[in-house]
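One chain follows as structure tokens, the form predicted alone.
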Amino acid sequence: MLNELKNIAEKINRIILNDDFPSIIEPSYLRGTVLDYPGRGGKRLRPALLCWCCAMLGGDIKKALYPAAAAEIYHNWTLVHDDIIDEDDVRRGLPSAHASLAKYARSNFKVISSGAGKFGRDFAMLAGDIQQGWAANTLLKAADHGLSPELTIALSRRMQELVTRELISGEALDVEFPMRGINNVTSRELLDMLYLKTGALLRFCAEAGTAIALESTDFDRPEIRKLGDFASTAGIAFQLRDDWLGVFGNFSKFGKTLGSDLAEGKPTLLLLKACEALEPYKRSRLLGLIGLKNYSMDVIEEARELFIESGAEEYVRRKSEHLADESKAILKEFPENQYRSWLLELTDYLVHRDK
């Protein structure tokens, strides 16, 4: 699977790096920021999901490449905005977009610290806005590369009505939950938020690939709906693993700051289950680790011990694995071929990855 994933990544990288959309963005450092995250590479999981769903049902992967590239560019604008909201200064082991732009302002405009920070956030938001337009434009180009105009328009509409509306709603809930406090958020609400924030885009990828294979604009078709369910369920499993890695991951592999969810006071399922199970004194200890300015490895280790002792670590890990099993069960209803095998392996990767 990894070799085929690399093959898809290379095809998507060529489309992204050779596309003319960003070429006339001004100023030049804004253009550089627009290109930055998409150009950092990565495994291109979403494009692989789209292309393999298409091929599993006998579709032509070549027709799926531009929609797949659009999904990847779309994913990257959400990361730029997410890093601003979460105040994360690291992305994939490198400075995040707003952190890089703040450094640029300090070096080139001699702006003081607070002004540089605002400049970085402002320009990163603009970069994300352009990336969203770039994604939409890339999807429309699919009509020039083998996809019918009718299906191209249908997929474009689906991206806006399904992904943009639901994903941003999920991000909004993610921002709201810390304001409500750990005692006022339920496990069901958390899982619903994770579907919106992460599962919606994965659902689109699976639906788009299936629709291309079937040459159908009917997103209520059983095949399209089922593979959408497969992908969105896997997406929740993926996000639970991401939350787990935020505490138990290895920074050099994970590429993001450990403890960032604790710093923001995010009521993750890991935190919610720990607070439900810990005795009052240890619950107070855990809550005392929320909102710190710095998270040394000693602090991370203390949090890890409390999550393990409470059973929350095991609960979240098993929940992620259970959701992955559910998604694989849906997938096994479809024809057995190499592409289905790769999708099953991809699902396993999502819940066992370390970065």
Given for the second form:
Protein chains: 2
Amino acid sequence: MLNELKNIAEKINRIILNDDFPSIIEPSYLRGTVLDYPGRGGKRLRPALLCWCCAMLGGDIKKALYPAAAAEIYHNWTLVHDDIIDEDDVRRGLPSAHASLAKYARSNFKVISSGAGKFGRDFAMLAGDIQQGWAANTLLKAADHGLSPELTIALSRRMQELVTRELISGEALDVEFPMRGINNVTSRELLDMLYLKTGALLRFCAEAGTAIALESTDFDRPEIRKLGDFASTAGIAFQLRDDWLGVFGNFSKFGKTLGSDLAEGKPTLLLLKACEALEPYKRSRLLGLIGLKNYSMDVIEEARELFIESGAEEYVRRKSEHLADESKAILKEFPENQYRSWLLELTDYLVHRDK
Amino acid sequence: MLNELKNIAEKINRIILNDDFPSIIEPSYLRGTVLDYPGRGGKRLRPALLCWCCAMLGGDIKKALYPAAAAEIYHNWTLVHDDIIDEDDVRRGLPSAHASLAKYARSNFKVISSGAGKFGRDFAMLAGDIQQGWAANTLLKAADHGLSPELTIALSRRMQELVTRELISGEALDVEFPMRGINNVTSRELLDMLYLKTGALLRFCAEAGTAIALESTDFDRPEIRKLGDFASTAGIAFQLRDDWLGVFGNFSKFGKTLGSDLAEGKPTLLLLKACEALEPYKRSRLLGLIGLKNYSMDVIEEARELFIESGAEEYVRRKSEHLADESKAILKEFPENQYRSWLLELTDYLVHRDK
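Form predicted alone already given; the form predicted together with a further copy of the same chain follows:
To see the whole picture, the full complex is given below, headed by that same chain.
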């Protein structure tokens, strides 16, 4: 499956890196930023999901490639804007878009430090704006690569009506929750937010692949709905696993990121469930571990004990496993073939990875 | 013509205000921001341009309404992101998007002042992101309102390939120029920037209206190219007139905005031309009038004298008039009818307004 994943990634990289859309962007360093994240590689999981859903139902992967590349570019613009919001200076081991641009401004214009930061944020915002248009345009190009104009329009509308609305609503709620404070966010609200933020684009990928195979513009068709459910459910399982690994992961593998959710005071399901279950004294001990500057192994251990004692650790681990099983059960309703196997393996790979 | 403009505005307002796209956006104040600028009205010049180009060539205005509404929504997302970049707290006499959202954060979350500012900028960025998707989606809906799928795709691609790339490149250069400093920007570069930032969306509107009338997806057709040139040329004429009015406008009408380009040190054509022509002593006198805190009538008068003496005032005024004439000459190549008259009047109205 991992070899097949590489195969898809190569096809997608070829489309993205050879596309003429970014060519005339000015100034050149803005063009560089537009190309930066999409060119950094990554596993291209979303394209694989889209292509394999298509192929599992007998569709032609060639027709799915432009929509798959569009989903990947779309994913990247959301990362650029997310990094601005989260003030993350690193993305996949390299400087984030706004951090690179701020450095550029410091070297090339006589700006003071805060001016460089603002320049970096402003230009990264514009780069993401262009990437959003690039994603939409790449999807429209599917009409030149075997998709009917009607289906191209239907997929394009679905991308806007499903992904843009839901994903950005999810992102907004993710920013709002820490501001509300942990006491004012319920675990239901948190799961709904994950459904929007993580689920929407994955749902789109599965729906698009299925719609291409069936040559259907009806997103209420059972196959499209079911595979959409498969993908968004798997996405939430993955996200919960990620939150769990953020505290219970292997220190040598997770390194500095262990405890980063605690450092940020991010209302994860783990934290909300623990706060709901712990008695007041232990609850305030746990809350006392939030927002520290450094997380030594001792602090992590104390947090782990409280999460385990409250039952939150088990709840989140099982919830993630349960959702992964649920998503795989949906997949198993479809005819058995190699693409279905790869999708099952992909789901396991995401949910059972330990780093 | 102004009555007909109102007529178009009403039709566009009906589409924008009744569209279901914003309905499911969460949280509700983000939905409110998405609806805010598009609902504030304005003259809807871009929709009128699109509809009248269509009607002038015998096309059905009804088919042009969704593309026209899309252009208006598109214009509004660029304003939301521009206001963040320019740190403008007011838009059409009301708080700008990020300023409203910062106020919301101060009232509803326990955030310190800088946190509220960041919240405002982050959420306004997300609101603009959704509006960009809303604009793309509104254009795609044209296929449900009389446009062929092929033409809908062609217009959608044109919006991304022309407007998104060029307009945002223009916006980026507009941010870069003041950082380079006045000595490092040429008047050619400035005009090229205006062509991108102001011209691209207007060109798209004229092209789209024409393409709908001709039912053509070929943007190289002479009618489409010519009317695109008409619109972008008129846009630059308008922008130069605007810069001129920023110094030579009537003080009682322009009020506080008189001198604001000087206050910001914005490299306008007026300033660049004056710097090119003035002798060193007078040049440094003019540069000494840049970036002041207040612009009294005395300071404005001194700047005016230097602009007149250098010939820059005459150059910019004539350049604006010349471009307006050029754009009207293109229009006059088309058959005479009421729509052509309104487009001519619209051009005069924009370029000869004194406030």
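Numbering follows the first chain given and starts at 1. Under this definition, the rigid core comprises the largest set of C-alpha atoms superposing within 1.5 Å between the forms. As the structure is a prediction and not an experimental result, all values here were calculated from the model.
Trainee: Is Gly265 one of the residues whose Cα moves 2 Å or more between these two forms, with the core superposed?
Mentor: The answer is yes, as the C-alpha of Gly265 shifts between these two forms by 2 Å or more after core alignment.
Trainee: Superposing on the rigid core, is the CA of Arg241 displaced by 2 Å or more between these two forms?
Mentor: After core superposition, the C-alpha of Arg241 moves 2 Å or more between these two forms.
Trainee: Superposed on the rigid core, does the Cα of Met56 end up 2 angstroms or more away between these two forms?
Mentor: No, the C-alpha position differs by under 2 Å between these two forms.
Trainee: Just grab the Cα shift of Arg304 between these two forms for me, core aligned, in angstrom.
Mentor: Displacement of the C-alpha, rigid core superposed: 5.6 Å.
Trainee: If the core is used for the superposition, what shift in Å does the C-alpha of Arg317 show between these two forms?
Mentor: Its alpha carbon moves by 3.2 Å.
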